[in-house]
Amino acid sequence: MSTAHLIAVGSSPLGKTDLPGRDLFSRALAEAFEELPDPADVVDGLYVGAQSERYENQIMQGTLMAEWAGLRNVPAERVEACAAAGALALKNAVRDVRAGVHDAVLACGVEKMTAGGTEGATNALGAAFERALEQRSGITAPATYALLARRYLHETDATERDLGRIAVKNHRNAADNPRAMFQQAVDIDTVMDAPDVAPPLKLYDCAPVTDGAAAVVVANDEVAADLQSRPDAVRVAGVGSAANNLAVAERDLTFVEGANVAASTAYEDAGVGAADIDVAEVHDAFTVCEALLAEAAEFAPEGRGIETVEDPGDRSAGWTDVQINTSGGLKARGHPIGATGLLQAVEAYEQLTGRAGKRQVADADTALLINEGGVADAHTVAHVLTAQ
């Protein structure tokens, strides 16, 4: 089997923007190939991670972004697991990559979600519930996390003041990224004035609606080697995938099962343990979610995933050394649905290489990354990558 190597990240900048999608793709790939030879001398296939096709009315995205690649002739296909899209988009590159079906491979995630407005972005993330019972009630995505918010403070001592702590962490985290949405730390006061969303989420417990572009190229050792660029290339060691029901009625509100499947999964295929992990990017699209990855990826003991905010002396014994969503998250970063996954292994990629500036964790050289689809676990990807 192949090894697979990320050899180049990009982005595109992440907020409202006047720019159409495949305008961001372009951003985010012309960051990507900046010290590479053409795309098409490059990579031959190509896969996009799209949410939906609501935003923009544009199917075919695949092609699309062949063609603004200037690729032609090659594979290039869209998939879509809801907000796991880009994962999902990484993880088939990987795989062809290491089966040696391509050599190298552009995988990319791209959305337009303001487009269509508040209603537009409610309506297409609602389409990921389960259609006879979810979505015909008009439950939210927010309303669908606060049932796992409240849920979780029910059975552990946490607060919502707890929650809003992480909310206060990652915007500290984005205002060091240059990539990041809100690049502006707030206080805990803020968090816990601002008006409801759902209870007990409130607007800083929630990521905003963005728009933005990632593009990263996996290659294999052969190509990594020819571009001259494997000391700075990070390995992917580890892919888990899982899906768990669609409903959230059918699971367990407070252990995010399919996760913990897709992690440990990962961790199995890299050779590595949560103890092994430096640096995770977790998707926190509600501060909760932090808390209840941190434990589905064993990072935290049962009902201590709040902790992610402390200082590693400073946590619950059982929880492990590792910092999360160093790059702001889903919350204060910016969450791209379809892109969202690939800006976690942008981060990664920074964190690995020396290039996180002054969120740079000293001495990481393993990093997590878990991304989700529909609500909580209906479809997660998880990846280990590790510094050569």
Contents of the next structure:
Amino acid sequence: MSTAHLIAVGSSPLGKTDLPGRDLFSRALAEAFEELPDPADVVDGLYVGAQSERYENQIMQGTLMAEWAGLRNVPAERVEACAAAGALALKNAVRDVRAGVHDAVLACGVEKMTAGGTEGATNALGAAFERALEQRSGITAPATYALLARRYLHETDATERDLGRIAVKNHRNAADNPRAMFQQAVDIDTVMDAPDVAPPLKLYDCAPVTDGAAAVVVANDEVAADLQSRPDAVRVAGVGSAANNLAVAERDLTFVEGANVAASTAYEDAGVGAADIDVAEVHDAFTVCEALLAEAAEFAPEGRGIETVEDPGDRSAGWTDVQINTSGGLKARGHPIGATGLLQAVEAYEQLTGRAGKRQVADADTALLINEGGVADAHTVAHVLTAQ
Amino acid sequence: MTEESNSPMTDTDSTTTGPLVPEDITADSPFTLPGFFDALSEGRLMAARCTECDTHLLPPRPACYGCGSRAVTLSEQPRTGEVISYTSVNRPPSAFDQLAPITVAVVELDSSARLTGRVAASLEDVAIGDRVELRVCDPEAVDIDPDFDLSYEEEWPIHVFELL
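Form predicted on its own done; form predicted in complex with the partner chain now:
So here's everything in the complex, that chain up top.
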């Protein structure tokens, strides 16, 4: 089995932009290939994560993005698992490289979420939830996560203010991230005074509607060695994924079991444990997710995930020293659905290669990514990345 | 179909067990959505119950996600239960605008099966642990934009919980 390396990364501007999806992709691709030959001379195929064709009335994004990258008559496939689509693209690229099917593969993701306004995004995202009983009860993404949050606050000591502090922490991190959608800090009073979206979740508990794209190049040992321009490529050391329940009613509301399985599988694949992880990008689509995923990734004891906001020295016994969502997370970096899993990989790449600027975590050499789709861990993809 | 049915609901199991043969998977069977909603229209809320691990599956389906067994049996569900979690959908999908804000809850029925649904009460009147009862409504009696329905959903009833 070949080793899979992440040899280059790129992202588009994130936020409400004037660029359609394919052009957002072009921006991300242009950055990823700044120091590389033409894509057609490097990669043998691509996977593109895209949540919904409703935004731009366009399926066949595999073919479209391949054309825009100058790739012809190669495998090029769209993958979909709502917000886990980006990491699914990465997972498939890594699988192909490891198996020797391809020497190098482009994994990308794109979403033009603002095309239909807030209503368009709400309706497109609603398709991620169980149709027959839950969509027909009028639920939305914030509402399904509010059901998790309400129960988490009921079963633990955590408060709404504790959830708000996760948003404050992630905005503070994004202030130092030139890629982020919201590069400004917010204070806890602003967060607590913001309007309700789906109680107990308020505006700042929710990741924004975001346009954006990201692209990463996954290559085998030979290609990685040939392309000396990026000698500090990172290794994709572990991969795990799991599908859990689609209906919120049928899932455990306070333990994301599927995410635990995916993370554990990735740890095992990489030969590491939770305590080895220095930095983690986890899927904080809503603040409560970060607490739940800190527990599922076995960084935190049960019910103590909320301490993700504390400095490692101030956390409860049983917590690791991991730093979570140094990018600002989905909350403040932005959450262009199909691209999010790859934006997580971009942050890990920068942390592991010493490119993270003011966000740099000293001596970071092992990262965990957790990308989810549907309510909580309806689908989870986890990756462990390591410095060379 | 009546707005509210008072037919008794018990956790009486049928004798049907899997694996289902292909001929069993028809629109008459509660193991399919048309059959499930036909039963609901008549006031019977059906789940599948795994005979290996006792997990309830609502709506019924041919296999148990809890243990992987296909030895599942139909089980009529009680209509009462308690609120496990709840929230309010302040900005629902556009087809539900007339109902906003929508109080929704995850309810654990007295059988232990769980079901998400709207609650016919304002958010501040609901708390975890509240007792609720299922009511089954004719779709035309609920103010959801009919354009929301897929062709096969038009006759399917809409459920809601009422506080006891």
